[in-house]
Structures are given as C-alpha cells and as structure tokens.
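One chain comes next, on its own, written as structure tokens: the form predicted alone.
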Amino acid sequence: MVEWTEQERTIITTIFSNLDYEDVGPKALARCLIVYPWTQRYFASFGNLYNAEAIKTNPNIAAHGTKVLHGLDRAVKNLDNIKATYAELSVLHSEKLHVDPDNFKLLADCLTIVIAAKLGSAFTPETQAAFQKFLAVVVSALGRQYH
C-alpha cells in the first residue's frame, strides 16, 4: 500500500477538482498519439489519425481522452486502494485490448505536461512530485495484470 501525506492528498484532489476534463483529457491523449505514433495502433477504429491536426481534431480521440481522465477520478476517490480499484481495467487492457503496459507511462507523462502547462507557476516541484507519484501508482495498478 502506498502512503500518502496530507499535503499529497490535498495536491491531488485540488488538481482534479479544478480540471476541465473536456480540455485536458483530449490534449493529453492527442499528445501521446502524436509524440509516440506507435501508440496509434490501439485506436485504428477511431478514424483519421494521419497527422497531428487530424489527431487533435478527431472527436473519438477527444471523447476517449475525456473518458480516460474521468477514469482517474476513481483513483482520486480511492487513494488508499488504487490497485484494487483498477484490477478490472488492468485485465481489460491486458487480456482483451492487449495494450503494451509501457503506454500507460507514456500517457501519464503526456498528462503531466498538459497539467503543467495549465497550472503554470502553480505547478511547483512539490505539486509535480505528488502528481507524478499518483500517476506512478495508477500506472503500476493498470500494469499489474501483466506481471
């Protein structure tokens, strides 16, 4: 089990309470697909992903990015049991979707960049440390089925 300080809990819940999910989620997923183009293979059914502009304006990518970000709400609400919270999602991504678990880390990194850009100077080293700790726990939980 992960130990969270009160400061970390506050930082994480504050970040998520102030997010525009319909803006941040699509931007993070689009960034991941553009920067790491091999991740596009999991989204073949999403239509035109031929270039950066097509990815950024693709409504299916936007919808899935928003869905992913809302999925992180489950972790925020269950900070003390993230592993169990994502057990079914780990099985889905591992056994049905066959997603390379390294891609979770890539998306987490892209989300960190988007959040940092949104928060600007409020994205202090302490904020980054708490946010990246949170994402590392989520990534580990999602990749648990692969081990």
Given for the second form:
Amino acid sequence: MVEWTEQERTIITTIFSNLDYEDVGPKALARCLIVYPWTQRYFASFGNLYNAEAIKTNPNIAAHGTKVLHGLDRAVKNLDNIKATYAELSVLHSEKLHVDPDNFKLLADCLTIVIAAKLGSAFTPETQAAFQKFLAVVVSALGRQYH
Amino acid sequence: MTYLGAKDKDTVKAFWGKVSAKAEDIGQDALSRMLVVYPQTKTYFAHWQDLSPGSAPVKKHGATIMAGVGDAVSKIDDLTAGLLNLSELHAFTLRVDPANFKILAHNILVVLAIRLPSDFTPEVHVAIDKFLAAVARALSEKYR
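Alongside the form predicted alone that was just displayed, please also present the structure of the form predicted together with its partner chain.
First the chain shown before, then all remaining chains and molecules of the complex.
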C-alpha cells in the first residue's frame, strides 16, 4: 500500500491540473521513440518513423502520446488505489499489446524530462521526487498482471 | 548500447560548448536532486555534515563530478584509456555500485532539460544519454 504525504498529493495533482496534454503527451512519446529506438517496435503500423523529424511530426504518434498521458488521469484521481485502477490496463498491455514492461520506465523517464523542461526551476528536487514516485507506482501497477 | 558514432561525438561536443559555462551549477543541481530523489545514494556520503541541496559539500562535489564529465568529453575518442585513473579510483577506493552511475546520469539529463530546454532536443538527449552510458562503462572497467 503506497503512502502519500499531503505535499506529494498536492504536487502531483497540481502538475496534472496545469498540464497541456496535447503538447506534453506527443513530446514525451516522440522523445521515447527517438532516445530508445527499440521502442518503435510497438508502432510499426503508425506510419513514417524513419528519423527524428518524421517521428516528431507524425500525427499518429502525437495522438497516441496525448491518449497515453490522459491514461494517467485515472491514477491521479485514485492515488490510494492505483494497483486496482490499472488492473485492466495491465492485462491489456500484457495480453493484447505485448509490451515489455521495461518500456514503461523508459517512457516515464522521458515524461519526467519533458515536464522538467516545461516547469524549469519550478521542478524542484522535491517536485521531482514526488512525480517520479507517482510514475514508479504507475509503472509497477501496469506490470502487475503480467504472467 | 554504448557505441558512440561520429555524429554522436559531434553532437556531444557541440552541446557541451553550451553547457561548460554552467557546468558547476548543473553538477551541484544534479547531485542535489540525486540525494533527494534517490535517498539510497546518501549512503556514499555519510561522512558529510550536510547533504541538503546547495550545501557546501554538495556544491563542491557537484563541481568535481562535472569537471570529470567535461574531461571525458575531451577524451571522447578513447574513454577507457582517458578515464583509467578515475576507473581505478571508483573501483578500488570509492567502490560505488555501478548502478548509481545510471541514477546520476538521469539526474544530469533532468537538469540539462531544465537549464537548456530548447537546446536539449530529443536528438541531443539520445547522444548525451549514450555518452554518459559510455562514461559509466569506462568507469566500471576496473571493477572486476
């Protein structure tokens, strides 16, 4: 059972309430596909991923990045119950999408970097700690139903 | 995984030109973050009086680390040879578990994103990530 302090809850909900999903989502996913090119294996049907420019301007990737980021909303609204909240999504990623759960951490790291760039010095060490803790719990929950 | 092509090296050197002026500050910030976000890393600094962000020992050591990274940039064509002494230091004296190199690298990347948001593009990110991994590998050479 994850324990959250009041400060951590505030940090996490504040980040998401001020988030530009259509900007951050696409940037995080594109960065993941560029920095960790093997992750492109899951997007063979998404069109041109030939180079960084193509990835950054690919509308399918942009749409998917926004979708993935909105997927985190449920965790933000259910901080005390992330494992149960994501049970179905975990099964989906395992049984249908066949995503190696190690990839969740790679995307989480890219999301951290994009948020850091957006918030600048407001992304203090404490903010970073709370945000990374949140992502670690999400990543763990998404990997939970794999067998 | 840690093979640096010519393009990677050029990207790293060009980007480092923009970083070097702020290197001490970046080092201090990265180290501060590591100690806060990954508290297990504090175990290596039990001999410091003050581990809080921006404290004197953190500032000094952050600068030391970034000077080492900057030196690695100049030796990018042969990191194993160039970082031999540092590798022996980390292997036999400091005995830092190599998993921590990755942790520190991540925090350096976060600070680069904060300080140079428009320069730290995905293309630069991948080159720097590969470079820091290559540095970590060179530092681990003498461990066993």
